[in-house]
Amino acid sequence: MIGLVLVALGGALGACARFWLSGVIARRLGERFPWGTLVVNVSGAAMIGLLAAAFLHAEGVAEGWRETWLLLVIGILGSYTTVSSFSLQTLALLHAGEGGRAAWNVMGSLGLCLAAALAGHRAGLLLSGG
């Protein structure tokens, strides 16, 4: 049971700074391209990169924490990181004829998502000696 509460936890948190940084991102940048969710997705890669090299081991999260594991990565990122956002987004380019600017948002989230996953993970492991 603590467990869901966890995640339902995170998962309010997590839209809640979606929600937030991408308006910030959309009223700075403007919505011709869908700027706050590629910033959203990017920085979640990365941080969930930098939680799996602290929490995660070859048979799965560390003992201990399991809870800690629910409320960020499941909770807060699973709600934070927006992939039906992002097709809907890449769709809605594509109908209005900005075939360029779709193509670019799915290469452009896949490439910097995976690069910023990379990153975090590289970042945990140096702050955790690992």
The other form holds:
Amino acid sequence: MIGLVLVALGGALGACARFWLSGVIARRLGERFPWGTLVVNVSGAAMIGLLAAAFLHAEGVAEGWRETWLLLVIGILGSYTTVSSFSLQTLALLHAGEGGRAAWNVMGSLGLCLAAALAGHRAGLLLSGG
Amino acid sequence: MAPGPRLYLAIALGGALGSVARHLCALAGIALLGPAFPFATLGVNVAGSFLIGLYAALTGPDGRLFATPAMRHGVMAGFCGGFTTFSVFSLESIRLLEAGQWALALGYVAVSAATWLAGAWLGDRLGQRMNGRPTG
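Return the structure block for the form predicted together with its partner chain; the form predicted on its own was the one displayed.
Next comes the full complex, this chain leading.
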């Protein structure tokens, strides 16, 4: 039960942080390309890699860190990043006849998020001496 | 209440509900299908993409449902945003890669991208149809 409360709390915080940051970025860079969602997803992917290096073993979450994991990763980072906005914005680009931008959004999001998660994970392993 | 705090309250509530729903799906996925492949994350990301496409169409300028800005943000940025997750997807993909399961990792990424977009597209089509006008 405490686990669900932590996920809910983290999910509320993560969603508000995403809305705030993606709004700030969209106002700065304009809305012709979904930069806000891209930045949120890439930064969240780097963070999850970093935290996985600290708290995640091959067989699962390290002993004694389950609550931390539920709050920070499943709650905050899980909710901070989003696939639904990414999908809707890609579809909107396609509907607007912007096939090139849609393709860049898909390839860029996948490539940068996976690279960021890998880099975060490597950095975390170095930091924790693993 | 001013619109700003009301929007954030709606998004926080939606994000909390969406995240708990995602977590419960993940627990059920592991229990029913095992930990070898991240079926639950794939499922919530496709379902959330479908839902946001459907809801955006139904509550858009030509939509048949009326929604206040707070409701729209609560469902879309809040619930759908909290339910779906790009970070957990990324972590699962690199864990498959680092375990040497290249084909599975590649398949997960490709199937995810294709089905997320198909989900949003289907939701939008269904919403436009329910709005009672021809789809483009």
